[in-house]
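What follows is a single chain, given as structure tokens, in the form predicted alone.
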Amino acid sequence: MAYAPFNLTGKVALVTGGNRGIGLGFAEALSQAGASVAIWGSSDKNNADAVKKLGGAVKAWTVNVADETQVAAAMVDVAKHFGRIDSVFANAGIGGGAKSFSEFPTDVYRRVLSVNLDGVFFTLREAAKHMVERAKGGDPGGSLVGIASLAAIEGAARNEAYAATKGAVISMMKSIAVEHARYGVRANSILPGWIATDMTQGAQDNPAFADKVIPRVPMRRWGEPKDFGGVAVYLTSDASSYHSGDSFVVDGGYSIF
């Protein structure tokens, strides 16, 4: 018999940026474990493709997480559609670097912060409202997850805006964890390493990167979206009911080598 807490039947998970990359890896595993899954994405086509691929109790919403009003309305709609929300993965994010820090364009800086930091803040704040209200009604519990990056803890040259947002996510999650523990709500961060997604396509196509960086990964390969399925299921499941305020590094050992 399978370990019961990893059966997510009856649970509802929301994944922002869940229509491709790591987000789709989260969504696929959660669906396979029995959860109903809400996907938020900014592309109608990618949303439709993800729903078609996953099947089951999966529904997508077109949401720009940088828009506070859209986030608030969509969170209410998800809760109304599925009846509840048990876990939220604030995964939607964008890249955005520059030739150098001294030449970093302000418009790029603002755009990266609007999605990677404001979007996470808006998403988790609205999710917390739902979970706290539910807890006060006698149904405590919930899992809030912010997707950070190794850029939060290692030097990411020419990517200061991106790094700043990811470091902020880790701090935000710790604060959320402390404040919401009384409601049975836990909050954790996930820090991906070098993962083969659309965002890293340029590095994947760079022979020098392949020769000099990937061999430094102890597992000697790029990470894949499916490598995040296990941690997604764990953090949504009752198995993680006492695990909060932590940072999960998923990088094939890169950061310790």
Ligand code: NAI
Second form
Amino acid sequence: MAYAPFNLTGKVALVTGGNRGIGLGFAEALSQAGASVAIWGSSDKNNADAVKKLGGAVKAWTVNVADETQVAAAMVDVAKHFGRIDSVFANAGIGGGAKSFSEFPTDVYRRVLSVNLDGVFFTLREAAKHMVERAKGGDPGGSLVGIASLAAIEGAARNEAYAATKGAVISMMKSIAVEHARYGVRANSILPGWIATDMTQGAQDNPAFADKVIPRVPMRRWGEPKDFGGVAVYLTSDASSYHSGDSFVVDGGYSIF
Ligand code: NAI
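For comparison with the form predicted alone, provide the form predicted together with this ligand.
Zooming out: every chain and molecule, the one shown earlier first.
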């Protein structure tokens, strides 16, 4: 018999940046486990493709997470459409490096912060509003998840802006966790390692990377979006109801080798 909490029927999950890459990996597993899934993405076409691919109770919204007005309106809309929101994966993110730190362009720095930090902050703040209100009405619970990166804990040269946002996500999740435990809401972060998505296409195409970096991954391969399904189901399910303030490293063992 299947372990009952991993059946997510009746749960509603929101995945930002859920139309491709790691976010699609989350969304696919959540949908297969029975959850209704809301996807936010910045491209109408990718959103439509993802909805078609996933089928089931999946609906997509075109939202720029860096825009707090759009985020607040879309959060209300998702809650209205599905009746509730049980888990939120603040996953939408962009890369943005530079030739060197001393030549790091300010516009790149601000763009990376606007999506990877402001976007996570706005998304989870609006989600927390919904969950706290629901808890005060007698229905506690919920799971907030911030997607960080190994760049938060290992030195990512020429990526100071990106690294700063990812370190900030881990710290933000711990603050949210402590403040919201009384509402049964938990908050955790996920730190992906080297994952084959559009974001890492340049590295995937670089032979030096295949020679020097991937052999240092104990699992000896790139991670794939589907490697993130299990943690998404766990964090949405009641099986994780006492698990808060943690960081999940999903990197094939790279960071401990
Ligand atoms: P991706 O580039 O394949 O997908 C990014 C997603 O975010 C897309 O769905 C895109 O529409 C969405 N997005 C971007 N800007 C947005 C905005 N302003 N508003 C709404 N949606 C927006 O990237 P990937 O690799 O799937 O990354 C997902 C998350 O995982 C990111 O936060 C990234 O920083 C993180 N990550 C990825 C790693 C990797 O190796 N691929 C490693 C560590 C962390």
